[in-house]
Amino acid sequence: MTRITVAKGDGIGPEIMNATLEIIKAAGAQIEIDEIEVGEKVYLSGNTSGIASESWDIIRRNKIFLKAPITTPQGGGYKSLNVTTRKFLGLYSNVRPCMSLHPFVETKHPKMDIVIIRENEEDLYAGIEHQQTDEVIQCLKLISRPGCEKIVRYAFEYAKVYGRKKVTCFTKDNIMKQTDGLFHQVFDEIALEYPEIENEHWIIDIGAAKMADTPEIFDVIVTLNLYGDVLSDIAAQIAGSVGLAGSANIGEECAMFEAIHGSAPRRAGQNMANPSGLLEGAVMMLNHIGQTEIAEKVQNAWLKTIEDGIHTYDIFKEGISKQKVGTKEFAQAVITNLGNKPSILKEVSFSKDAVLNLPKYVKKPSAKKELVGVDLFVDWKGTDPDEIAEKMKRIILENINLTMITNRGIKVWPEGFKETFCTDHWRCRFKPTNGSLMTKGQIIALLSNAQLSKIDVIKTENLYEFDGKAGYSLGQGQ
């Protein structure tokens, strides 16, 4: 018996929900319930997270979530408990299967069965943003080689586990050559520890466009946190609908299991609402306590189910439906097929020793680091490149000198373009002459110059090298 942590949230949460557990309980599903209170109600009586910590403590001593869809009120600095729950539980790989139904759920992509894996905890959904001139605000995209080898070594281990040929790795890494180059690098060497699976590479754009066209040539495809969220609402619409989606998001020790809907507001209450999302979820849950034939036979059911025709309003169509059926009713057609399998799409079979191994991260050996320069991001209202840095080289120190000026990245000075547009935001770049390296002392007496020069100095970036290696962009055009 698996004692898990339920909460019901807003909207048509309530409906799923209960609808979800009815199906799961009836199929022998073997777990006791703490249920708890998050969402809008909680949001609305003062608690800007949407939780209480009470709650938190339930969470964390059951160590498995099963959440339905909440509602975030609008204004009033509240913030998302999805993304709270991921990052406070350390809830670092999301997992959301892809598969279309056809021919009994409309689709264009018939063959289509692909696994999303996106890391959940960083990337630009670390929230870091300033406004730091009049024109111009910064959102921070923080990388980090822990994050990127335990999701690609997750993505690969699924891989081994569940049978999949191949995983796919998705970057903006000829832009971002910085970050997106360090998840990209990561992924190619965990890949050389599985050579029975196929792996590659594409830049995300016209990797996007390449699985909202053919999708059937992905397998698993594991990719950063803002590519995978939207990478994955795509893909489940593509399958057939965002509605028939879960989504499982796994840590070290807890875990969360959802759909990948909202809460739908403007449904709730009417016993329209498709459960399938959340019992997808459930089923990943279930496996992921170790109850394989109690998700297979579930799993088995609702496929069953569907082929059946018997569809809730979302993915019901003439000609393919057979009847269309409320929250409750499909539910319980659901709990009738328990037992039966599909005869026409693919019936699952879970192995019982689907175990992961997931090593926790070991810290590498400390490169060499050594600072070689900084950089001064000041707020200028003028516009000339020239007469900035006429300004700049006023406050540098005997063998410091001024190497360049950008503006939003672009290399405006040395030999910039009169073309190029300029915002009130500029990055100086300060550098020794003669090759050798920068003091933390020296950086103290450039901004102290710049204090007295009058110069608005908004932050600083220490520029480093890592064992002789660059650990920072040139600019644009550089």
The other form holds:
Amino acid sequence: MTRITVAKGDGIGPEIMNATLEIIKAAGAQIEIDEIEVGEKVYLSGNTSGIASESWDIIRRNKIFLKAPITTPQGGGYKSLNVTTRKFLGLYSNVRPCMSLHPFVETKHPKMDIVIIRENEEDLYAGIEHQQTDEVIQCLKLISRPGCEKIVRYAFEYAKVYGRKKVTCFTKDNIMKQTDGLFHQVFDEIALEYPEIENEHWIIDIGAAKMADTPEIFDVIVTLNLYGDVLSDIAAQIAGSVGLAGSANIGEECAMFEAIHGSAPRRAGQNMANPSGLLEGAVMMLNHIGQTEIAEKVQNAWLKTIEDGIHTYDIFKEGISKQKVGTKEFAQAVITNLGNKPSILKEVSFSKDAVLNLPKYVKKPSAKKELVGVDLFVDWKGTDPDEIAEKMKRIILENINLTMITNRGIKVWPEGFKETFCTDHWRCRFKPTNGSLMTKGQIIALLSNAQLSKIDVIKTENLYEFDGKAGYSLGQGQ
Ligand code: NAD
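Rather than the form predicted alone that you just supplied, could I have the structure of the form predicted together with nicotinamide-adenine-dinucleotide (NAD)?
What follows is the entire complex, opening with the chain shown before.
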């Protein structure tokens, strides 16, 4: 018996959760349930996180969380409970299988069968944003080596255990050479440990286009958080419907399972919603807690029901479907099919041995870190790069020179183009003249000089080398 936490959520949430629980219990799932309240009611009671602290205690104690979609109220101040849960509980891996159910659910991609494994904690989802000048706001993209190693290893282990042949990595490392570059580099390193699995890397733009056009050439896709978010909704939709896909959020200790879609408030309370997405999440949960026989039974009964043409409105199609049913009737049809297997769709067979080998991350020894310069970011309302260069030269120190100015990343001094559009946000790079190291004291002296010269420094970034390798990007055009 496994004790799990259940939240019925908002909108269509309670209906699809009741249907899901009814099916898995009828299949013999050995679960005990603690129900908690999350979402709209909690938000509107004045709790901006959408969840009470006692509920966190239950989630942390049970470690397994089955969650229906929730409604995040419109307007500022309400934190996304999904993002908070993933990060609080260290659920670093988001797994979204997207498989076509051709010829029973209409799709342009009858052979599609991909699993998107999305990094779930880092990237722009750190949500660290600052307005720095009238014109410019920044959002920090944070990528860590542990984060990359954990998700890439997860993808290869998943492929190995579930008999997948290929893992494809999507990044934009032709532009983001440091952050996406690290993800790609870690992918190449870890791929070497799995010679039996094919590996490849695509630049995300053409890769995404290819996935939307010819998804059958992909198998497992591993990518960063934001790309994975966008890509997995596209993948679910082109496979048939967002209403069919489930997702698992896996961490070292806890895991959360859900549908990928939202609370569809317009369909709430009408016995219309398709419970399949949440049911698919629950099947992943049953596999995760080792109840593989039950998971298999539920999945095959679900496939058989889809094959029988018993469809909810979202996938119902004259000529393909046989019977349009509501949420409850769909659940009853799946229950009636428990023990049956599909005959045209591929039946599943899950193994108890399908356990991913995911050792705890061990920290690496530190590299030799040397300070080799500093970027001062300045709010300046002028437009002529030569003018700001003259101002900045006034603050230089003995042996510390101004080497470059960029605006939104593109070099504008020395030798910029007059055509380049400049905002009020300037990056001024200072480096020692003779290639020697810089000190923190010199940075403070530069800042003091800037203050005396009434230069509005809005932030600084130190330039480091790690074991002699530059840990910062060049200016574009440098
Ligand atoms: P949505 O996914 O709720 O709905 C998009 C469309 O898909 C709608 O036309 C809806 O009717 C349809 N649809 C979705 N699930 C369906 C199902 N199971 N059966 C049949 N049709 C289904 O997206 P939205 O309308 O943008 O968002 C509604 C609310 O859900 C918002 O408050 C949003 O914040 C929230 N949301 C929550 C989650 C989550 O809790 N994981 C995820 C996404 C959105």
